[in-house]
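Let's start with one chain on its own, the form predicted on its own, as structure tokens.
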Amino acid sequence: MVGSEVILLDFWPSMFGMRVRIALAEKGIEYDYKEQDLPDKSTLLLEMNPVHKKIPVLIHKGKPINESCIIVQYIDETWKDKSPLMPSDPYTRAQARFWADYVDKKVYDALTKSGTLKGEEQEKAKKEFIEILKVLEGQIGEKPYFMGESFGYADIALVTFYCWFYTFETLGNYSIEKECPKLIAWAKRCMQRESVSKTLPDSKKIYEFFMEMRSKLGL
């Protein structure tokens, strides 16, 4: 494999890949971006992630790192000289990991169900999703960011879902901002960072992609 020391295998609408792109941008790391066709996975992707066969994959000096949150931690530990993403205090660092893990286990499935189920099931799914967001909103509280004054790991774990909110709000006919105004205020604060604003695609573009994908699948 010839080329850049840092390579990212990714797919542009992926909220998980966006996490890695934000972390790389925060650190000012140059990398070679290789867009992946997920229905027709590249030989490189299958070679670098033979277990899950998923994006994102960060390849650093020929060695693959998989799973978005693990990759963000790797980036922070490898390039320590700029923009620390993890808190220096062990307890606060553990809390950041806890909230990122909460996001991973709860948000994706709940968000998807809130816009794709029908009838009573959808109403239940919307309620459950808002309850999850309210828990996250409670952790942010009056602080600028998840763990305090500094943008970091836990913020990166959640903020990439923000560009997908519009799609599922539209499909589910509800408003996240109405239910969780402080959470949306936090997301807008994050969007003021260049690393975030240049990474997250326009919400309408995400919506168009999703509807096209559903149409292709006959949904």
Given for the second form:
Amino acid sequence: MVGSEVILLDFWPSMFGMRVRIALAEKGIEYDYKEQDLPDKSTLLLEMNPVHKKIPVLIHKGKPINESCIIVQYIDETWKDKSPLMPSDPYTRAQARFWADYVDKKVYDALTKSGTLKGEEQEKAKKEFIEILKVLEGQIGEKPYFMGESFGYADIALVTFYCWFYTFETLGNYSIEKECPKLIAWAKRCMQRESVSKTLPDSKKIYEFFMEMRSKLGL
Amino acid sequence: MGKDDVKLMTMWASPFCMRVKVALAEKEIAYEEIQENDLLTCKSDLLLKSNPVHKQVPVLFHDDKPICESTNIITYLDEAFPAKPLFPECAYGRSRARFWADYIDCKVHPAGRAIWSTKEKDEVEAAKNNFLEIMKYLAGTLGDKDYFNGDKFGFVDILLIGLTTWFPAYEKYGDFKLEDHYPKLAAWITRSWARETVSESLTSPEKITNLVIMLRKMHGLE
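Please supply the corresponding structure for the form predicted in complex with its partner chain (the preceding block corresponds to the form predicted on its own).
Every component of the complex follows; first up is the chain already shown.
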């Protein structure tokens, strides 16, 4: 079976797993998707990612690749004949890596704090998150995508957070579109690509998942 | 300022700057060093302009175009100057190198800082154990090889070696010796320091330890 050459260990609401799914879709790669039950990690997951014990893990011809941005780069280098995800010249590639790294360092914590903290701390967290988004918005500027005309690596790193915005906007009682309209316009532009729209779950479904998880954890 | 004019903005104690210097030396790329001497109170206009997002060294300038973040800089150098490659050739080998690069970048320096930045005995002990746990994984992936890449000094070695200038300070305040726990990793440090590209690029560990003593005094820990 062609699909079993490529296996993805993943968890449907994970914005990190979604990055890999988008990359695989962009390249038209068939794969075997294995949903992981995260509180109860499988033997396969623990064997394939013994250091971090996290999804996503891509298994290609039996060998594991870990960490979503590293997986996306691996996919781009291995299936290089179709839909390049990285720019071709070294300087622009360095810029793409810089912005994906910025997203990785800043967005997750800032987004989640903007919805989960309370009172003054929450207001501060919202302000910080919007500042981060404005930096990203500034980088995109008037271009259709981060690096110019082509959808690619840096876009993939950020766009998967888009389906989680509704959850934290609702919890934090604010509107990201109001503060960063160009960023939302960019996200909607990305959603016009099938690889993105078919990968990102519905925002309300993410919200329901998150609220159920919090209730189970007694939060 | 002709083609391939390379400058590197550095600060002497930064292991992230040191690793870029090692990479430049390994690839035999000539460059001019611009030293930032006062990162705590007064960052230069050039630094703030060329790295407005993080405001940190190192910053590489290639024909006046800035590239930031040390791991990103070294990857850029390997692509822009393909001779004497630092990365493995195959995509899978590169993905493993990037994995360990990410692990080293996320874990080593913060874990080390936790050892010397407190006076509380139980905090020091916990920090030391955490640091040794990280070393366990690095020793595990090094195994019996001469270098992380195999028999060739490369990307992962370069990322880690600069950080080892801070290790004697961690050993001093954590009261341990790395070679007692992971002798092969300690041997890798010695082997790497024997390379001229490393010994000429790295600040002496004595100078780093003196800096740590000074920082502890500043924070009332000595």
